[in-house]
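What follows is a single chain, given as structure tokens, in the form predicted on its own.
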Amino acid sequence: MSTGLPPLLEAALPSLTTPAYVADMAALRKNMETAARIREQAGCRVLLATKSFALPAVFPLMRDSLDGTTASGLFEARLGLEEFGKEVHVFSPAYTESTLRELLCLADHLYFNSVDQIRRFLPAVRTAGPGKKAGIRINPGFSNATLGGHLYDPCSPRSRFGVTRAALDELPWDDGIDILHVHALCESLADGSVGLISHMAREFGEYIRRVRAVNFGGGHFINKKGYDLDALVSAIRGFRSEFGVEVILEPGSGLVVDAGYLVATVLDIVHNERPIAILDASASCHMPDVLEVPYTPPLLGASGPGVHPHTYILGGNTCMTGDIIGEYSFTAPLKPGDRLVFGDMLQYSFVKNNTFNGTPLPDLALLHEDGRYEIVRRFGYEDFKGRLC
């Protein structure tokens, strides 16, 4: 079952305890080189969106290539400050007075989602100190979400995110809005990134000239095969030259794509019209986007149904009928004890997982460049119980 596995992972596989999320440090380092290149050549800032990936054990590897982190709430902001230690940016659909007060002690940049919210809280940002920056998220009316349809399209009809074009003149521009924030992409290649930049330049120039920076949000899939980095760099440089503003990107998935795995073990084979393999990894618990998007994750060494002689449905070990990971084919029959390796499992995996049914959470582990396998965190009963009482 090891066909198609990276050699270091194949060597470590027999001794792994499963399930386990495994960060491939060599692949992650290569992804960070991409971020460093964009920063240097485009002259922009690049942040890690911790909503999609937050593993402090690899922050030392990422820190030199990035300018900081971006958070979607109080706890992510605190994690970014304490564990990453550089700039902290925060966006929330709505703040309360108490959360904003705490965030002003943690974050450098705070983005607001509505005219009412920025009018209400901009004075507090201004009095918090000269280093604090206030931004407004706008809905640019540009959709390029390539995954999940409206579920992951920030500019879908009736989206709750961002001030619409019709309300922009109601914003308190004269009170000092520092940054425009636009997030319109999801797993987009360069045509999406460049398209958004061009759209903003063409449609919102009068507002861009009122601020110091434009944050083009996340969804830039900069490390995915086929992404044209030169096109992105050229677009950012042209935008900066035209408007004289800073440019910020905040990819999450794009920084860790194809840089990690979820390793599972086959527990049993049952039959109902076709063979079904029960795994110790669960779609509903350990890779929830499989059900939410939905999508079928890559499985190293396997193909789609019918390609190879032996086709199986892969399911999790929970009581949820729909806990199905997907259907795959293999060159040899599966049997209990076989190890399976799902690819691209760093993004939106352990940050979203859960303990439904009391299902154990997978280990968090690192596969180092010298082949050493390190377990960063192992979870147990107390982690399950601690969420309930």
Ligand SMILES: Cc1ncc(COP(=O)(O)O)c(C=O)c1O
Second form
Amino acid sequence: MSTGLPPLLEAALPSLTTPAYVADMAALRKNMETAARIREQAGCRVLLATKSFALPAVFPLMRDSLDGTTASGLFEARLGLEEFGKEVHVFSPAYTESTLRELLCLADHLYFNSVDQIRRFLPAVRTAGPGKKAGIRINPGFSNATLGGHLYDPCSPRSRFGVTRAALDELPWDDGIDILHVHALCESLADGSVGLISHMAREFGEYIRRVRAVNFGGGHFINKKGYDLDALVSAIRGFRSEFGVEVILEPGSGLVVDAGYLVATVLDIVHNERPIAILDASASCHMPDVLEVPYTPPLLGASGPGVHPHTYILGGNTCMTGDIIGEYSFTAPLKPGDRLVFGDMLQYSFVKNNTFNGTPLPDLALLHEDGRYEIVRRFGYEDFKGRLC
Ligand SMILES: Cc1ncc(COP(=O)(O)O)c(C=O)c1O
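To complete the pair, please output the form predicted in complex with the ligand; the form predicted on its own was given just before.
Shown next: the complete complex, the earlier chain at its head.
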């Protein structure tokens, strides 16, 4: 009977220590081919948003297919420069004088979120030299987030992101703003990407003509099954030829979707109306988006409740009652020691994890294309203690 696992992972499974996040290098390579194709065919730049995925051990595989990284602040910008190289972009809802000063030594593209911030810091960017580019994030008033409702929609009512349409004429255009930035998507297929590009062309043409580049943000789910790459390529080409500007995309999830796993072990089975399996992986600590979005992650070889004869609730080994990953059914009963493999676990997983309850952090590991399993980082007590004292 099929286990639903990729053969290389199945072979590595019995010997690996859990919990472990495992990057599937073959799948990542395929995802990178998509990025390379978009860059080449659309003539645009593609950056990795390190807020979504930041595993330097994988950067050598990604570097040639991308133009650099985009950061959410000082530490990510430094990581991008030190570990990835190439271009470093940064957007933060607000900068202080001192972070801005440090960022000017790390990043070459700095995006501001408000009229006040860009007025205050544009002179420093200009003084730092011609290699430094200043961008302004605007709120395009275009919603296409496919999950999480308002929680993941940067254009939701009263969103704090981006200069609103009404304030655009207050921007210091004459002082040289290089880039317009819009981030409005979340796990969006091509209709979202193309919709945003067309919306910008239709509604913001007079402002686009004042800059050299437009950054269409992240949320382009370019490696998700069903994403129409040709439609994206043609929309970007059309936009570039209409306005004569450069185009930048900065996806995170779309570059690493379906390219990694979180492997867990069943520790115990308890019963309360239903069988409940306690795992060494936790929703609360290791896959916080399961609770935050919320969503139920795919579990390889299992199905939703009631499909197969043995249904279990899966929960973490913490004190939090709501630390529940989901309900799944299996063809055979679970028992302590069984390995479970959650799919699509690279984006917004290990970058957001925590040690609540002193819960150990999963290994960071690579499954190489020749089947070799490499642990990049193992965490221990010192990592827990180091954040407390
Ligand atoms: C400004 C910005 N750029 C890029 C991204 C990456 O988005 P995603 O991982 O959905 O592609 C985000 C995500 O929140 C973002 O806020």
